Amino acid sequence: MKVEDIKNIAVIGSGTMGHGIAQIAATAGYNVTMVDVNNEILARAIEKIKWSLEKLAEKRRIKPEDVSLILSRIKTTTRLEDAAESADVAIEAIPEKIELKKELFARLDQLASKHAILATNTSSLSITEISRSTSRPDKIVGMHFFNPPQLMSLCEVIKGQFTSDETLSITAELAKKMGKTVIICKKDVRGFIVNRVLGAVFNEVFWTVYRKESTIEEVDASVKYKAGFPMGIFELADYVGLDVLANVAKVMYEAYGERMKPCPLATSLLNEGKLGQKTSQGFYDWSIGRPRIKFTLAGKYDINRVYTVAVNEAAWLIHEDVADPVDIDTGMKLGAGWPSGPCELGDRLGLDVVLGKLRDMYSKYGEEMYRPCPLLEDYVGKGRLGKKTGQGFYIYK
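Just the structure of that chain by itself now, the form predicted on its own.
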């Protein structure tokens, strides 16, 4: 199969991610069948798609007449077989529970045509493990969109252990046809690219506050006003959901051990059901609106700590042949809104400076999260220090 042969796409799950994926697929001209457990849920999803398309028309991102045309390409059903039998590609967007996903993929494998690619929108679970529930592991792939898919331009395409190069290539081209910038995760590692780096950053700031070295507001003020990130780290945690982050943290800890040791900072909030924005309470009180973080607190937390752990995690991704510097930087800029990617930051700061700070923090705390990646040690040893020497993660002429 070639990407040009793809006409029909099944989207399983019509929640926040599912209906967004259905919308962008239909906008790209594909016939979409959206599946969920009952018609009421599906009707709400269609209403949300209609509202989103009308907003895009108001902003002149699409033509007003395109709203009804795009909607006409989306069908809904509660019967998985109705969606699967005609699908060239099926994209799963159900809850992040591995057993649910494996059960679904086993059914899709039985129902879909032999040529069909089966993609999962998981943000943290194993593509390889999911693929083992099917008889076509070469056609199972990760297709991780970012929330909300209608607005976020990034898509991580992830190669499972058995994913064929053909499947990976077709999926990447499909994502591009949906208007996405694609980054390739070459290995099926937990957290993939963006969440790997973010996981290291979350751990750093959570532990810093837990150790009472900085406050939540000091961290977020520095991140927003010194680093230029679109949100503070704790603000972002509330936005994502503390329960979601806790689940991801568990997966990351199982995969990477002490290097991704979860911090108990949010435990009491989780126990009280304070999960962030969606419950109006988390690290911040959202009942009064978005947090107003004081500019005067900027600089009280050393933002270089965030840069240092982000650069180190990027180095691990390259060292393990998971991703290239360009894809890592693109992912963090488009997926997390960072002004610069960690590899660009490292080269600008100087990899010797980054390594020195890592060594200092590792010596002070003895925590594996600060252990320098061997790649950084190697680069610095060879004089690849970044822009100032003409070569670091990148080559400068």
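Numbering follows the first chain given and starts at 1. Here the structure is a predicted model, which means the values were calculated and not measured. First, how it differs from the form predicted together with acetoacetyl-coenzyme A.
- Seen as two rigid parts moving between these two forms, the chain keeps Ala266 and Tyr365 on one side of the split.
- Rigid-body analysis of C-alpha superpositions between these two forms gives a rotation of the smaller part of 14 degrees.
The structure above corresponds to the form predicted on its own; please give the structure of the form predicted together with acetoacetyl-coenzyme A next.
The text that comes after this line covers the one chain and nothing more.
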């Protein structure tokens, strides 16, 4: 199959991510069939798509007359077979549970035609393990969009152990046709590229608040107004979904152990079903719209702590040959809206400065999450300190 042969796309799951993926696929001209477990959920998803398209039309990002045209390309069904049988590509966006995904992929494999590529939007799970539940592991691939898919211009494409080069390149081409910049995750590691860095950052701020060293509002005001992140980190946690984050945190802990030790800060919210924006309550009250984060609290949390753990995680990704600095930086800028990527930041701050801060944090807390990556130690040992010495993650002429 060539990317030009793709006409029909099945999107399984119509929640936070599924409806957005269906929308961008239809906007790119594909016929989309969106699947969910009941018609009420599907009706809500269509409403959200309609709202989003109208918003984009209002901003002249699409033509007003295209709103109904794009909507007409999206069908909905509760019967997987209705979507799978005609699909050239299926994109799965159901909850982050490996058993659910394996069961779905086994069914998709039986229903879809032999040429179809089956992609997963998983945040963290093993593409290879999912592919083992099918008879076409070469056609199983990670296609990781970012929330909201309508506005975030990144797609991470992930190669599982058995994914063929052809599947990888068709998937990357498809993501580009859907308007995305693609970064390739070279290894099927848990959390891939962007969620590895975000995971380290979430852990740092969650534990900081859990230890009562800062408040949620102080962290969010500082990262938003001092670091220029588009959202506070707790605001982002609510936006992503505390259930999604908890599932991802579990996967990361299983893979990386104490280095990614999850924090119990959100446990009581989760138990009360307060999952963030989608349930109107989480760390913030979303029933009155986006949280208003007080500017006066900016600076009460040291944003260098976030930079430090982000740079360290970027170093781990390079050390493990998962990604290179350019892809990591592109990932964080386009996938999470950061003004600079962690490798650029590290080089600007000075890798010796970052390493010094990590060492201080590691000796203060004794937590593995602050243990410096050997690559960082190596760079600093060799005098690769960043911009000031002409070489750090990058070379400066």
